[in-house]
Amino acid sequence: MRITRRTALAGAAATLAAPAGRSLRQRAAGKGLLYGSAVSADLLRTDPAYAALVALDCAIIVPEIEAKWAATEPEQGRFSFAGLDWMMDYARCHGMAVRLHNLAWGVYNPPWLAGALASGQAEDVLRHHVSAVAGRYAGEVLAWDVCNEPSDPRWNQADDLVNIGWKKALGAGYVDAAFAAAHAADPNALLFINDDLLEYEDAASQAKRDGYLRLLPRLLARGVPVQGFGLEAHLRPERKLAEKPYRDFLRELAGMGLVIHVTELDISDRTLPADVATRDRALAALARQFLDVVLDERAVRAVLTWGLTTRHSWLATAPEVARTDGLPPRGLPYDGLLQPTAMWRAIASALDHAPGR
């Protein structure tokens, strides 16, 4: 069913203001930037009050699943998009930019597909894949993550690629054909590659930062079109974040051309103390550190966090993540109840803060 702005907000408060006065889109505009949220689609039909909020705040949706493979082709040569087609309605109705999220990874893939890249149709898989999901939606999309987590020494691998079955099939050859099928099937999109733990003070991060400065310069000599780098921060505020090389890294990215975004900002507060107003220091404390280094660089063009509220988020069931007193997080702007947290505060002022684009 196709959407209008009416139906997309049935039932919502349509008088939802934004602390301050001015929602995160808004203050993000007025710096030439996008603010934004992962969203599931399901969600924003069934509840109308996340929904207005989404709509209130958010310039830019990423959708957590429904871009991805396992729910755009869950059989081989059948694809699914009711909910995919049902979010770009969502996005146009409400004027959002959308980024999709991703086309080649080595998780959350239909069973079928390991079996596919062991038999030697790789290539033909991929190709087919890429041309039929991000075609259906050329000229509407302003972002893909085309490899999602591609590179990471703690893990097997060679030439700076973990060794994924699209590794196993194609070689280091995988980034390349998936970049050049996507740039095919949509040439006005931005092209990324979209990875995480890049942002602390400790030999993990700096080798994979490392690995990236190693791997970027040979993808784009060989004139694959990668166009933008995602940053992942899901963040932990026991680790140190390491504002001088990251702040390089960065840089160094903006050097090579390529646009920044931003594309899965929470913080998990698994290992802070149980009381709120604890919490919320250092919650805010982490989301303006790492946004103000993030922001100074203006080749970050789009903050999106990993799910506008904690109602529906990973962060309270995942266990990597959650507490485990079972208490709510509260690492995403607004909390359980729709409430704005300190960190919609904290992102607000790193927003009005931040240079100009």
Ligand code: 9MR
Given for the second form:
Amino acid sequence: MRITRRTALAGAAATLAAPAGRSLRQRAAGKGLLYGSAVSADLLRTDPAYAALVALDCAIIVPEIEAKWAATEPEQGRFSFAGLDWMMDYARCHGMAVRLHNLAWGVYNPPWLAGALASGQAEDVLRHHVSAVAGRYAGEVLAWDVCNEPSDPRWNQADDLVNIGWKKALGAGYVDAAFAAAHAADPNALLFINDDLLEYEDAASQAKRDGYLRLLPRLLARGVPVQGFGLEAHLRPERKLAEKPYRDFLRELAGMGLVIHVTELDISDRTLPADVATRDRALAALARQFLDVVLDERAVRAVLTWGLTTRHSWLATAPEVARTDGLPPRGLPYDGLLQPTAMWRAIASALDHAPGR
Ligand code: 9MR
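Please move on to the form predicted together with the ligand, as the form predicted alone is already shown.
Below is the whole assembly, all chains and molecules, this chain first.
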């Protein structure tokens, strides 16, 4: 179904469970920020109450799946753009910006890709894919996650890059090749590296921050067009945030001229007690603590949660983040019944208290 102004308005008219007062979108806009969420084209089409909340609160969306390799090039040279085309249309009708995710990652790749990378075609395959996918939406996209989760200190790689298929085939230069192809295909999109597990006090997070402070200057010095850094922020209440080192890290990124987006904020309540009030207090406190630190940095221009409601979220299903007692998770702005959570209120309040930019 193509989206028209009429269907867009019908969605917005569906019963809203949203809190009275200003939406997250409006609160963010007042500070020169974009608030938004990861979304699914299928769910936007089939769940009108969810779609109405997205239309209300989001000024920016990112497809959770639709722009990944397995979705866009399921067979070599055969591209599939139905989901993404629909989503770009949806964003245009609702006046939303779009982030697209992603162009080079070690996960959610189609089965044919490993063989193609191993058989010496890697550079052609990468260039062809990036030019077809990023080229199709050129001029319409605010930001592309070009390389997703390229660094992982647990692999202890001298070049700070995790050894995925792209690196095995092309060496560390796969990052250069991906960014060059993305820039050629869509010179207007901001090109990002996006990564997780950067915010804690533990040695792994510290090593990862240090790794990026080595890697990024090297990339920039050789002219790789990295323009943004995405902080995934899949937070865990049992791990302590490294407030000061994290602030310093963000300052360093800003000092390199990078735009920063919070790209995938959510909180796993897996280790919290069952009691809803206790859980909500912990989730709200952590969301607020994290956002207060991050929003103090003026290079941060967008905050996206990885989903708007736990009705549709990996927090409910993925074994590494879901609760073991089967209770529905609460670490997103709306619960499974689309009622605003304590996290909605924490995000709203953090936006209200953020310095303008
Ligand atoms: O939430 C996404 C899940 O539905 C997919 O199955 C999975 C594999 O594509 O990716 C999940 O999203 C991930 C994102 O793309 C990158 N950062 C971590 C996210 C959660 O695993």
